[in-house]
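Shown here is one chain on its own, the form predicted alone, set out as structure tokens.
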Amino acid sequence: MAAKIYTITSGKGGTGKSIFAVNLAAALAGLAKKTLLIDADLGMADIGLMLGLENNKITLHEVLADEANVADALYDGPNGLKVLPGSLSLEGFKKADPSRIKNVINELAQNFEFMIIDTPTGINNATAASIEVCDEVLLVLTPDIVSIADGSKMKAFSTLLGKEVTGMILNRTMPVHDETYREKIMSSLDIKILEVLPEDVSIPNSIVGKSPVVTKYPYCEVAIAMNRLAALFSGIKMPEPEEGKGQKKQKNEKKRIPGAKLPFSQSKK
């Protein structure tokens, strides 16, 4: 068995790079799909933050440094998924040699159905060889001319490192964005879109939770679009969600996190 790999990657910051990179993998692992997910954003690696994680002395950024085996940086995350996190420290980025990077990756794709890969934004040294080691490329955008001009340019990198772009995530979309505006995205890119994820407050009340979407909010749009990208991946044909089935429980369970606001909602005056 080798794994498929899939590298997450972006031109500029906030597209939800991470965040997709997280519940893709959870969906993929609670399809019973034997998946790892590694925090490969060796400046600014958060993923282990977003899981609960983040207290494990041994991450990525020993093993690149030598000072440690991979099989002690594996930790258990949501759905039965494995976790390769990084470290929050940058004493670990300072030691951290990323042109191993793909020989840990190597060493761990026999053990794996599925490898989802989250790389730091932008054209780096740690991109690239996660580029160079995939077999599939998902570039994460949002509907803005920045990310869209980056996007481009994140599109022809990977093609100079040998790997064209599979297709693209746009994250963070409101209902301005409609077909024919997706349209115009897909052709000025030349890129295929997989997915349309829209801006959606389980998002961070999922963040503050320390869980996947997928798992804490299994009925929201968002989870349902990664689910069907996760069945996609796999091969597996997935039913149509019963209409209005779940609704009233997720209502609730937002009611209950503090601290999270509907994008754009105005106050009560």
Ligand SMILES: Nc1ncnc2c1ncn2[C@@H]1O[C@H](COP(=O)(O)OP(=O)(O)OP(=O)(O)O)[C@@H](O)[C@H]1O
Second form
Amino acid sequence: MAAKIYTITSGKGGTGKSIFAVNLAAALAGLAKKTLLIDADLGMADIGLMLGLENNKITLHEVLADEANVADALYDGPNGLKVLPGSLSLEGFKKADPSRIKNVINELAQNFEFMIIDTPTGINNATAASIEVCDEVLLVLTPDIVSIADGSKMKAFSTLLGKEVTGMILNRTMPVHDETYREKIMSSLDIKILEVLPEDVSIPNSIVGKSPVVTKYPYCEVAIAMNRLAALFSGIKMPEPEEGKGQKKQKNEKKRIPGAKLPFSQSKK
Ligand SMILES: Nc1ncnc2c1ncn2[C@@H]1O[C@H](COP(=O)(O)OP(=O)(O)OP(=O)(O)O)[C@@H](O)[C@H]1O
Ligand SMILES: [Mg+2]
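Next, report the structure of the form predicted together with the ligand; the form predicted alone has already been given.
What follows is the entire complex, opening with the chain shown before.
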């Protein structure tokens, strides 16, 4: 087995890369795919915090500092997901050697079906290594001009490293970002929009609850879209979300919210 590796990037900061990476990984794991989520944002390693794994002493940073084996830095996440978090400390950042990232990822690839790599903002060594080692590069962009411009630069950076961007996810959309607006973004970047994720209070709520929306708020529109994407990547038909089974519905959460309409076919490149 050699994992299919997805690297999540953006260009501009704060577009929702980490949230997306957490939810895509949890959604794939929920489809019974052996999935590993890696936090390659060595400067601001947020994934551990997002999943309640922040108190673990052995992380990717210790592995990159050659102080620990990678097997000891893997933790259990939701849906049977495995997580390789990073350290929150500045000490951890100082001692980690980013040039080892590729080796760590390649070593782990034999044990998983999917690997999702969250990267830091902007152009840097960790992002370059994560792009070079992956099969698919995904951009998570917000629908504003700065994010789109930085996404375009990241696309060019990826091409420079020999990887074409597979597709983009438009995050934090509002009703004003209609089909015409989205088509303009697609044609200006020449990248397919794979999913549209609306601005949704379930996201900050899920961070407070240290769980992905796909497990905590499975009826919210973002969760439904994430499951749809995971199913697309897995090549399997998406199961309908089931109500109940310990999953509390959020206040005001509708029973079924239709997914965002996409102005193009969802077939994979
Ligand atoms: N669809 C959404 N609806 C509402 N809030 C969102 C949505 N997506 C992301 N956010 C919020 O945006 C913030 C940034 O998200 P996240 O940390 O995932 O971005 P990032 O791209 O990883 O940031 P960084 O560049 O710092 O790594 C978070 O506070 C999160 O709650
Ligand atoms: Mg992040």
